[in-house]
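The data below hold one chain only, encoded as structure tokens and taken in the form predicted alone.
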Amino acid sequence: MDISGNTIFIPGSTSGIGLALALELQAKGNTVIVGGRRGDLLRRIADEHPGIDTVQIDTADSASIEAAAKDVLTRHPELNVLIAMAGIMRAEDWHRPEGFLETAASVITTNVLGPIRLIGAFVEHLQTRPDATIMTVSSGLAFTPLRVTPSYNASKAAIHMLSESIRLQLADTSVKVVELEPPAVQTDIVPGHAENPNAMPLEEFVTETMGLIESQPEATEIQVERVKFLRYGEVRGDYDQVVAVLNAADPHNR
């Protein structure tokens, strides 16, 4: 993915990693469209950051995705990058069904079906662009499980394998598939997580991520150094130790 000259839609980017990346990508000379559920947040972003376009979208709702895609492509037919950022993280207790069933359904709908539906809404258009990118967002927890978030872990593992698979299928097109793999980052993905001392500061994460995108335009996985502890435990042969260290730390470590 080139660092500049793109038209980029980032659904799920009214805060946290998504918004921070949106602002940095705009500063690098890209046209950026921010998507989110809350109209008040979208209006504030548009007011505070001239040049950023916005569209209302609920990635847990297939009809909303279809409507937003039509709106985005009507206003920005040159769109060539989709960053499927939206996601939720919830703690669960799998000792009894009432401790996880409803939450698990919500997590899988948002974190797995959401990106699938987003890709479905844009993939034909992206193939018409000479240089296009789909960026998925998994997590270090796709590779090392956090005890309290089983469905989140599973959803991000699914996104990793989805990314690997569609990259193979789209290899005969102009569309690249890039997977962003964040470690724990100081955002409000769960209450209090923005102050988590074990998490990577948001500004530091975004700076390193932007540097990787710029220096490695052909990369298929964007991995800051901090996530490699989780990403490569099995490769190094210390997976059990990595699991133990992760689960002895912050219970909401992303």
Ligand SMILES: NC(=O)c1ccc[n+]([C@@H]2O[C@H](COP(=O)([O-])OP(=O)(O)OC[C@H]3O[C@@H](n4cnc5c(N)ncnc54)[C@H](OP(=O)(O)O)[C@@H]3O)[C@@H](O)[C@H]2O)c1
Contents of the next structure:
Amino acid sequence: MDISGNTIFIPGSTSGIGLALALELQAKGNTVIVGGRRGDLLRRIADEHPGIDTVQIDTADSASIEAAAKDVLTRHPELNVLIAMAGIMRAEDWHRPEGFLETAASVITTNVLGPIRLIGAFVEHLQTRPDATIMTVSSGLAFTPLRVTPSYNASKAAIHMLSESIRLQLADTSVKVVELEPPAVQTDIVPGHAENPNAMPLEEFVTETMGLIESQPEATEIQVERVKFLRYGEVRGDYDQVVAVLNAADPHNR
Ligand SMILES: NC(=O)c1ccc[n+]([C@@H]2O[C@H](COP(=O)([O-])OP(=O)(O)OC[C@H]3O[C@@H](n4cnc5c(N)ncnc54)[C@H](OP(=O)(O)O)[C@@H]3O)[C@@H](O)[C@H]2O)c1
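Previous: the form predicted alone; requested now: the form predicted together with this ligand:
Zooming out: every chain and molecule, the one shown earlier first.
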């Protein structure tokens, strides 16, 4: 995707990676629409960053996605980029059902069904634009499992394979499918993660990511250097060591 001149909707950008990316993309000359559930944050973002539009959306709720999509497309008919950023990460204990059933349903609904429904709401419109992008957001944990978050890891593996598959189907359209694969990044996705010394500082991650988008506009996967340890264990042949290192270094967090 081009680094500037787009109109971009980012459901899941009231905080963390989404917000940081939204601000950088606006600074590069894109029109950005920030989405999320927290109305107080949406109001603050709109106040503090003139030019950024905001839309309330709950991506775990199909009616909310439909309403928000209608709203966004009415206000921004030139929209050509969807970044399906919204995601949650929850610890689970799979020894007994009460340790994971509810969490798993909620993680899969937000992290997998959410992006699927978002793409459903925008894919026809995006094909009317001469140059369009769907950006999905997976994780290094799509490729190497963290012991404490089985459903999260699986949700991100699903996003990876969906991205690979949808890209093949949409190859006959104007819509590119790009997968952002963050490593551990210091955000509030789980308590204490923003201070996790094993995670990449948010600003560094977003700066490197913007550099990759700018220098490789045709890239199908956006991988900062730090994610390659998790991303390519199987390819390098050191997968078992990578799994061991990840889970020894950071057993309760990411
Ligand atoms: N941080 C990491 O280490 C890391 C690593 C790899 C991948 N990722 C992925 O990066 C994405 C952003 O995460 P983050 O680290 O920036 O965490 P974050 O600060 O917690 O941000 C999550 C964003 O998703 C939104 N969101 C969550 N559930 C939503 C829902 N049902 N409807 C609408 N928006 C929802 C939140 O907004 P509201 O609460 O306002 O709705 C928030 O804006 C996620 O997909 C995550 O899995 C993160």
